[in-house]
Each structure stands twice: as structure tokens, then as C-alpha cells.
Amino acid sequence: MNIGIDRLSFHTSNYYVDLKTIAEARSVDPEKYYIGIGQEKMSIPSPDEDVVTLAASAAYPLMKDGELDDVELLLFATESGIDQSKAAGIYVHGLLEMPSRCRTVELKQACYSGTAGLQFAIGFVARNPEKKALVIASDIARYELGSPGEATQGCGAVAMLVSANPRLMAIEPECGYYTADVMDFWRPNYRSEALVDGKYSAMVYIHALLESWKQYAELSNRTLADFDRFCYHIPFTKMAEKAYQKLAQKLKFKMSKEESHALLEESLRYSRITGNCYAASMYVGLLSLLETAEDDLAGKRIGLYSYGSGCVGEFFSGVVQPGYREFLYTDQHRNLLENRTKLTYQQYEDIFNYGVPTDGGEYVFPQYKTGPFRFSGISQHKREYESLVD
């Protein structure tokens, strides 16, 4: 039996912020971003836009097409969460108005969340394979203005619907996996803004990933001349590409840089205009090569690479199912990417400077260009929710 990705769906913010701008206001070239790390645009959050709203936003198309009723088990993955004891996917299953009968938790272990949820899904799914699972993957990632990571910012949620006979991907058994306990990025919970050894983080990418192919090649006897295309996490696209070249020389694998290039660079082209998702950031990767690619990838094998900082690292693969183009939302991904609104640095900044407040008093925000869902207020500390479907 078969067991993935039945249906993909993608949300960002309906503003951004071209690097362009940001590079000005900073006095350094636009090129240490256009080129060095490869980003062009990061999508930012409006103040009345949250990982519920974005999450919620992402599920929508689900939703609307039924794809939710046999839904019993929902994972919510992030790494910015919204309160201490309250998972942020109960908010979701309510303005999804899924049905009660359904397990609900938060998963966080940074970047890696996601592929988490996506396994155990996939473990939920083989003990009951008439039903399905959602795995929601929420972030917006957060750096000090005028810091290394400025450039790196991005939100973005994806929602997976995990099944058997699925119509997207089907995930193969073998994965190889690494745990280590490093430093490499943290949030403390005192601290809105995350911090990171840029150096270091790299480097321990890159050793997880070693580490997690080895075992996945010995479960699996496969090499990487069995993959068709690749995915990878994406904190920024020239990292992405940076960790596979790095493994294909350690496996004296020869390839030119056109022909590494090629087998990555579909499933970076949305990343690039959104930023960093966290633990959303491979699964836009994918979305981004099923959905841009011109080639049919019905039948093909990608290598899959997940990496959540502190770190945990997975190596795993899926075949693309026949007729998966049938069963994306294409139209409505390219006209939400095609029509944000730009940002001015001023508009950035206060944005950035914005702060939910604290106090537990009530409070209203004004409502901005949002998905299906806005974070409309707070009440006695109670996060409030508003549904702007009619």
C-alpha cells in the first residue's frame, strides 16, 4: 500500500519586500542577495496576520473542495508558536470547522517539524488507511533589523493531506535521520527574534545531511543517479545548492554546475521570491518543482533533505504519482505570488517594529489584505480569530 501526499496547498503574505530595498537601505549591493544568497523577495506579515491565519489560509482549498471530512488527525508544525500550552492547530481545526472527532497537536523542533508531522501521518495512515491526515507546516521567520539573517525573513504555511493511494507523492519507507545536540540557531522564549552562528549552521547542514544519506543509502541501496530532481530545506536557495554539491563531491558523484543546477532549481524558484518558511520551507520547495517544472515528473523519484537547526536531519525520497498535475492548485498559487503588494522600507520597518501587545487588555486590529482568516483581536488574552469567507 501506497502512503503520502494526497493534495499540496501554499499560502505567504500578501506583501513583500524586494531585497532591492532593503540592500539600499543597509548601503551594501543588491547583488550580496540577488547572487550571494540568492534571494530576491521575502513575504512579510501583516500585523493582523499570524501561523494560525497563514496556516488556515493554506488548508482553505482543502477545505472547500471536501477534502477534510475524513480527516482525524491534524499535526501542526512551527517553530513560532503562539502560546506555551495551547496547540495553534485547535484554532485552525475550529475555522476549518473540521470534525471533532480528530487528534490535534503542536510539533516543534525547528525547521524539521514539518517532515516530523509528515511521518507520523504516514504511521497514522498505515494503521487506518481509509482515513487521512493533515499536517499543517506554519512559520515566519524573524531576524534583528540590519542583522546577517536580515535578508533571510519569509512566512509561509503549506498544508499536506497525508493518504494512502496518494495523487501527488508517494513516500518510500527508507530514511536516514541524525540528531545532535548543537547551537547553531535558538529562540529563547524571552526573545521575538531568533539567533544564529551563520558559520556553524551551515556547516552542521551539511554534516546532517552526510550523515542522514549514508543511512539512507544502506537501507535502500540506491545512489544519487536514482533521483530524477532533488528538494531540500531552505533557509536560503544557495544553501540548498551548496549542501547537495557538497554531498555529490563527497560521493564522487560527477556532475557539472549546470547539471547540479538543473536538478534543484525548479523546487527553489518560490522560495526565492518568499523567503525562509522554517519548518514550511522544503514542502514549498516541492510544491514550487511539481508545480513549475515543464518536464512530467509522473513516475520520477525526488530526494528529499529536511534539516531543523539544533539540529535533527532527514534524508527520504517519493515518487511522483500519474496525473498529479490534476491535483495541484497551480493558478491560485501563481496569482497569489503575482499580486502582493510591494512594501516600502518605512512600511517594512514599522511593520517589523509592530508588537502584539501583552497586557491582556482589548484590543482590535485594523484589518489588512489577508487569506480567508485574520488575527482580529485580543480579549483577556485570549487570541481572537476572524473568518472572512462568506
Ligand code: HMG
Second form
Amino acid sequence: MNIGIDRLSFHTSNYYVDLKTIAEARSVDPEKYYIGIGQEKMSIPSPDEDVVTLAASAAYPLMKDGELDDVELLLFATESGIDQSKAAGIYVHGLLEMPSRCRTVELKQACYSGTAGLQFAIGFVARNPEKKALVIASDIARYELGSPGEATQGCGAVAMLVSANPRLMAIEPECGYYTADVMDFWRPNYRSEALVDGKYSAMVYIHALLESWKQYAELSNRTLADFDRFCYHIPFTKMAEKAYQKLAQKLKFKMSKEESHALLEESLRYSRITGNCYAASMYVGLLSLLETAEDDLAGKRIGLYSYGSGCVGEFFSGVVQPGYREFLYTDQHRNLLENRTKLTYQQYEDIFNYGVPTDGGEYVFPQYKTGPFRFSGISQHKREYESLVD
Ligand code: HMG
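Show the form predicted together with the ligand, please, because up to now only the form predicted on its own has appeared in this conversation.
Full assembly next; the chain just shown is listed first.
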């Protein structure tokens, strides 16, 4: 029995800042961002958008299509947690009016937790083949203003329906995974911006890839030649490309820069204009590949590398299913990405500094342009959400 990703939907903020705007404010050559790290724009969440609204908006098309009726497991992967006790997924469960017979839990391991969710969901479906699981990865990447990480912010969420006989991608059983206790990137509870040792984090990302690949190759007997495309975790697009080249070099797998670029390029298109979505990033890359590749990918094997700082890496693979294009939300995603509002530098900084109040007071947030749900305020220490649809 094949198990894997049956539907995949995405949401990001309706606001973005162009990296040229950041470059001008920091007196940096914009080419450093456009070419050096391979990023053009980054999505900036408005004050009434958070990981819950991003997540519920990502999953809303699935709800409208009646795809959530058989879901009995909701896994919410995030490193932008909004509460130390209550799982953010429970708010989403409520907003989407999901059945009460459902296990709901939040998962954390930096950008890796979306993949943990997918693998746990596959285990659940193996035991309950007639049931489905909803895995949501939702994050807001924040670094300090003016820091080297600033240009690698972003936000977004993906909602993945996991089922038997999936219509998009069957996940293969072989996986290589690797854990090591390192401090390359972390966010203590008292901070709203991550701390990062940038260059070191890139080295650890690559090391975890080499270790994960080694196991995967042993278990599957596959080589790089067995893959038609790759999707890597995308903190910034250059990172994914460099890591693939390092792996190919290490394996003495001969290919030109152009050939290597072509294996990843389609998967990088969305991230180049949304920025890092942490736990959701690799899946934004997968959507970008499925929705923008011109050739039919049915039957093609995709190599997937997920990385979360701290750190855990995993290399695994999936095979794209016949007829997959019919089950994508390509037009909706294109429409969202093409109709966002560009922020000036001052608007970006004002939104960044607005943050989420932590003084326990009563707040009503101004209405910005969001998806079908918004974070409307805080009352008696409770977050309040509003549905903008019937
Ligand atoms: P930096 O140190 O300011 O940048 O920040 P740099 O000086 O290394 O320059 C970047 C690249 O631009 C270099 O290319 C320059 O040569 C080039 P490279 O040498 O690397 O090939 N460059 C130019 N190119 C064209 N024209 C120019 C120009 N000037 C320079 N004029 C850094 C870069 C990535 C360190 C920073 O953005 C950062 O700290 N980001 C956050 C950390 C990060 O994203 N790490 C990635 C791996 S860890 C990970 O993926 C996990 C993560 O997603 C978190 C999680 O798991 O939750 C982050």
C-alpha cells in the first residue's frame, strides 16, 4: 500500500518587502541578496496574522473541498509557538470545524518538525488505512533588524493531507536521519527573534545532509542518478543549491553547474519570493516544483532533504503520482503570490516592531489584508480569532 501526500495547500502573508528595500536601508549592494543568497522578496506577516491564521488559511481549501472529514490526527509543526501549553493546532481545529474525534498535538524541532509530522502521519495511516492525517507546518522567521539573518526572514504555512493511495506523492519507506546536539540556531523562550551562528549553521546543514544521505543510500541502494528532481530545506535558495552541489562533489557525481541548477530550480521559485518559512520551507519547495515544473512529473522520483537547526536532518524520497496536477491549488497560489502588497521600509519596520503585546492587556488588532481568518485581538490573556468567511 502506498502512503503519502494526498493534497498540499499553502498560504503566506499578503505583504512583502523587496530585498532591495532592505539593501538600501542597510547600505548593502542588493546583488548580495538577489545573487549572493538568492532571495528577492520576503513575506512579512501583518499584526493580525500569526501561525494559527497562516495555518488555518493554508488548510481552508481542503476544508472547502470536504477533504478533512476523515481526518483523525492533526499534527501542527512550528517553532513560532504561541502558547507553552495549548497546541496551536487546536485553534485551527476549531476554525476549520473539524470532527471532535481527532488527536491534535504540536511538534517542535526547528525547521525539521514538518517532516517529523509527515513521517508520524504515515505511521498513523499504516495502522488506520481508511483514515487520514492533516499535517500543518506554519512559521514566521524573525531575526533582529540589521542582523545578517535579516534578509532571510519570511513566513508561510503548508497543509498536507496524508492518506493511503495518495493523489500527489507516495513517500518511499527508506529514510536516512541524523541528530546531533549543536548550537547553530536557537530561540530562547524570552526572545521573539532567533539567535544564529550563520556560517556555522550552513556547515551543519551540509554535514547533516551528508550523514543522512549515507544512510539513505545504504538502505535504498540508490545513487543520485535515480532522482529526477530534489527539494531541500530552503532557508535561502542559495543554501539548497550549494548543499546539493557539495553532496554531488563528495560522491564524485559528475554534472555541470547548469545540470545541478536544473534539478532544484523549480523547487526554489516560491521561496525566492516568500523567504524562509522554517518548518514549512521544504514543502513550499515541493509545491513550487509540482506547480511550476513544465514537464509532467508523474512517475518521477523526488529526493527530499529536511533540516532543522539544533539539529536533525533527514533524507527521504517520494514518487509523484499520475494525474497529480488535477489535485493541486496552483491558480490559488499563483494568485496569492502575484497580488501581495509591497511594503516601504518604514511600513516593514513598523510592522516588525508592532510584535504581539506581552503585557497581558486587552487588545483589538487593526484589520489588514489576511486570508479567511485573522488574529483579531487578545482578551483576558486569551488569543481571539475571527473567521472572515461564512
Ligand atoms: P552574511 O554573512 O551577511 O553574508 O549573511 P555573506 O557575507 O556570507 O554573503 C552571502 C553571499 O553573498 C556570499 O556568497 C557572498 O560572496 C555573496 P558565498 O561566499 O556564500 O557563496 N555576496 C555577493 N554576491 C553578489 N554580489 C554582491 C555580493 N556581496 C556578497 N555584491 C548568512 C549570510 C546566511 C550567514 C545570514 O543571512 C544568516 O545568518 N542567515 C540565517 C541563518 C541561515 O539561514 N542558515 C542556513 C542554514 S541553517 C538552516 O537552514 C535552519 C534554519 O532554517 C532554522 C531552523 O532550522 O529553524 C535557519
